[in-house]
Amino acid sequence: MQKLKGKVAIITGSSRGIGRAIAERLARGGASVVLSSRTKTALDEVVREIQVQGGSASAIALDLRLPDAPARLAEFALKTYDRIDIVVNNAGATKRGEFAQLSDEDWADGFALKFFGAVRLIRAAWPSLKASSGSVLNISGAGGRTPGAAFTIGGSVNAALLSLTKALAELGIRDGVQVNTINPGTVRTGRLQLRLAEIMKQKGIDLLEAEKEFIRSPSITRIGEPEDIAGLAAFIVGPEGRFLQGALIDMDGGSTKTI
């Protein structure tokens, strides 16, 4: 059954990983998908592939670091499909390391895409998603409910996701806009390989031995993969997911030990 059939979705960072996950999962629940990245190629490939197993998709290429860019991608979508029902703000990449080593670019770039392309792309949609009693599903991260040393830009960037989450959940709730998150732990995307070859690295170990110490280490039940979030993220925006509002839900293998 095609639960989201007639609804249009926008998916940010969509061209890999979770973002492509998502993007496949919606579409095949009968939403529009509308997808953008910042590399033509890779999305142009996205909307063949959903298209060819019978979806509707439709991409622009943008840097939504860029404060006129969010703007246009939902103009696209309205100019493209008509209506609004679905904003999943995914896009967002920090740089890690050290915190004495990371400069003032790398902190204003850390918050340009994921928090600052995020607040302008709901504030440009929130009209629609209004009119629609549509949804808005930020992907923050783990790391903003457990802080870690060597993840200080990131672990800030979803802190302010989750604050933001909530505070525009409280004003859906007036303008009928459903507004949640998800929290991903590790997840596999090119991301993680690159983590993981850090490891094997330093420790002279394979590729097998280095998800074993990855999974030892943050004690955790396995390695995600880009579908596990899918499947949640289409729950959420879907018909059974609607009472939950301003809800932050770690899907994350264990790794958030906090209450």
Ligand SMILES: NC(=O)c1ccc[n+]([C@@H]2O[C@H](COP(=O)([O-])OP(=O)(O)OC[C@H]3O[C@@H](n4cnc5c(N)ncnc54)[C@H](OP(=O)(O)O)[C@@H]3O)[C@@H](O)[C@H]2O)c1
Contents of the next structure:
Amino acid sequence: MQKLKGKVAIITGSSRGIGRAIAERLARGGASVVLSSRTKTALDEVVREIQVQGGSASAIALDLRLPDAPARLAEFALKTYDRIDIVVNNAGATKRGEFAQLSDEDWADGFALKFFGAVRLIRAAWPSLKASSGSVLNISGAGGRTPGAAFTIGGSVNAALLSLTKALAELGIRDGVQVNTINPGTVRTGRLQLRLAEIMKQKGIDLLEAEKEFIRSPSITRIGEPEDIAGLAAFIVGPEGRFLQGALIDMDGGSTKTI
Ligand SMILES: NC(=O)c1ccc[n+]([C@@H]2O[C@H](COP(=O)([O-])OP(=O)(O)OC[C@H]3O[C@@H](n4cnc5c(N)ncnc54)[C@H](OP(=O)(O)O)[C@@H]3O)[C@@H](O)[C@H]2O)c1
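Alongside the form predicted on its own that was just displayed, please also present the structure of the form predicted in complex with the ligand.
So here's everything in the complex, that chain up top.
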């Protein structure tokens, strides 16, 4: 059954990885999806793929770090489909590395995309979400609750998103807008392949051994797939997840040990 039929969903960072999987999953659920990232060719391919499967999709290429880009994205969705029901803030690309080597620009860049991009898109879409009794879903990250020296920027950005989620969830009670967050743990996307390649090089081992090594130290069940996160996203923004409000859900194979 198409539980999202008639809904319009914006998904940021949807040209690949988790965002693409969420877009495809929501489209299979019957939603018309609005895709966005910086790369037009990659977006067009995802749009085509969704349309071939019988779904409805359109895309706009934008750099969401630019202050006016989120509002342009919301306008594009309204112009194309005349309503907005779901906003998934997924785009993010924070730099990892030694704290002392990370510059002000690195920090500003990380916050510009994942935090301010989300703030600005939610603000631009809120009146439409209020009108449609819609839903905001932020894709944060396990590092928000479990910070680490190797990802000071990512952890801080994700923690800020968790706080924003709780605050806007309260506003959402007043305005009839659902607001929640998923914290993915390690998920098999292009970013993970780069980290595995580093381990292979450092230890002189093959990919299979690198994956085993990777899941041994933080003790997790397995590496996640983008579709794992997409399935939970579809549940949260669908009718069965509607009672969730201000929830910060860890989907991470057990890596988060805090309560
Ligand atoms: N994968 C994981 O293990 C993991 C774990 C925890 C949290 N997360 C979070 O989950 C989200 C998705 O991660 P992912 O691994 O799927 O990432 P990914 O494969 O690197 O995809 C990132 C997406 O964001 C887009 N993007 C990057 N910079 C952008 C910009 N300036 N403006 C607009 N779009 C931009 C990318 O497209 P373009 O490059 O074409 O713009 C792409 O569509 C991120 O917020 C990440 O922090 C991921």
